[in-house]
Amino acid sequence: MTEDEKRRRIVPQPWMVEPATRAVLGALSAGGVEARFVGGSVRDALLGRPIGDIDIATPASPERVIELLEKTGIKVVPTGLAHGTVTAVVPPRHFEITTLRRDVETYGRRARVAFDADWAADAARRDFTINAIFLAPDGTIDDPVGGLADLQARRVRFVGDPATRIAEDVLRLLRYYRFEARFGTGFGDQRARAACRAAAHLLPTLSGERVAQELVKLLETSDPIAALHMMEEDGVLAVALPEARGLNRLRRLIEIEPETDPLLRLAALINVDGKAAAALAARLRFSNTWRDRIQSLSQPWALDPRGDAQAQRRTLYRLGVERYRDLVLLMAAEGGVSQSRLAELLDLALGWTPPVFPLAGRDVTALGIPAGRRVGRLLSAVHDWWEAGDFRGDRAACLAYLELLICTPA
């Protein structure tokens, strides 16, 4: 073997090899099909990071990928058939199996496409140079458009011309900036800002779900702050993520608490109220647990980091652990509260257990009260009383408060 293709080689990896993936490889090769690894898995393990989904591409049609895969009893799912895509689930992971195409006509994100392709014109309609690198089961990397160098050198580099490659497709421009932030410097490629400047006031366009995606993919990647600044800098965070101003919180936040929680970072990247934080949602259509959440901590804060421990349990009894946990941290990140204070305000937090309101209305009822409203009222008033006790009272002395409100005339 030569030296050139030494570099053109890697022992197989683990991956590449257990059960799952030989099953799915079996399957296709019994039927005289080949396959080479792609995109993400590829890429990251040649950098010796931990891999997620797997691609895989073929020259096969889809139609003959499913039927050799059933064969063997792999359940497929026909995931984006039109565009060459299946699904292939072998717990625990998941194969995306695409077959070589070019795209004949692009028109915004759909692409009329061909399966004629041959592994250099597959390489030309991918992304990324680095999304662009095949890799044969036995190790053999076949890198027809230079991602491999790019890879050693951090480069995140469009397969052609930047600007074309946008217009083909508007996502292309956000995940750039997603990629920039997995695999840059820091200080990205001037053709590419260029052209993503260029065409920044496209993203409208793209839907509010793929906008949301790409978003939390790039929040969830462990530093986000320097592809923030550069979308800052090229004028589509504004175009994307008009509530965007609160960049210096979310570089503190991400200091204090380095969990790449993206709805967390998402909420200092923001300064909205709940009305906005609700329109934000809507946007981005996010689910209603997610509204429900981000709204929960837009501002005004709820908390007052300031309040004793007594103050502080009460808050944590109405926020619930993680909503109090949050905004203590995005109080931390707008510098309202110092590091010793917030370490001790973690610790309470952490150390609480909910306290149960032991009375229920049947308690209430059982003294003679008849069902109605006013059985709701005098639950209420020894809770806030249980309360207002720091939670100390038990079941006796609610039960014994209770009766001291009845026989009290209001």
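Cool, the form predicted together with adenosine-5'-triphosphate (ATP) is there; where's the form predicted on its own?
Left out here are the partners and the other molecules; the chain alone remains.
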């Protein structure tokens, strides 16, 4: 690759010249410190996609960066000094600024680094070529490892030897398939896939949280099916998520519901009952909310799509609109609901306003029933009657039925 190919130029984009960015770059420039954008913001900007976090690389030491930023009143958080990283906070942005570095020794996700690298050496330690493109504030691109060509060809390629990059951080194995889903062609890089196959047995060394984060981000991509098929073929999926036996169901779910709901997609991908869903949630360290939801979507599904409108309203009332809708979509993806019936049921859920039971315990005690178990039994009996009547009974009707129950000998 020639120097001209390595260094190209784009017109500076709005995020590069907005006030927050100018404040950070200006503070560094005032101290004679060079700074370039790097990582996801550069990659996404070159693809014309919205950018998220802004990462900056610089030859200056973290101490010098802190000094210059604080001199201009910018708040600095020492988020990773051992690895040369500080975070500059200029609302609404957070800028992660990292000193150019090279790995002296790596062990898992940790590494001992030296801050004596140049731009090329820093690029050589990164994970993928498309993440190792530097962008100067004036729009000049520095591409030491050929990431720009890979980006244009939709090629996800490790920097240098794939096996070495994965050995430095096993999480990169899962990141590879996630990046394939977002930026790849659906076929993958053969050297990368071979290295992932060879290292798949190392995945259990990762924490459940880390695995969960990557799986969720993969499922959040617009269409993760090709990447998941690669993971299956490479023996990675069986290690990372052995419950994943519903790829075809997930594919059909995406066809009928393109919204990128990762938990609903996970429920389609796995084929488990409630007990196994709870075990999966524990292994992946899900929050209680996520655990409860994935369990609620496990089989057997508590819904009969063949029931009439009244039966569907009762099911909606018991399950809630969100769970009802999720189960209808899962059953449709399974093939148990026709397209026309799916539309009917989703319309019903969309137009549903959950009714509120008009009585409470105080209504029972007001009729002379002392507090105790009988209050609960009477209230439950009225509730069952109200529900069986398609929720049509108003407060007066429910009170009348309650009085009838009280007056009727047990």
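Residue numbers count along the first chain shown, from 1. Take the two forms, find the largest set of C-alpha atoms that superpose within 1.5 Å, and that set is the rigid core. Just so it is clear, the structure is predicted and the values come from calculations on it, not from any experiment.
Residue displacement note: Lys275 has its CA displaced by under 2 Å between the two forms (rigid core superposed). After superposing the rigid core, the Cα of Pro92 is displaced by 2 Å or more between the two forms.
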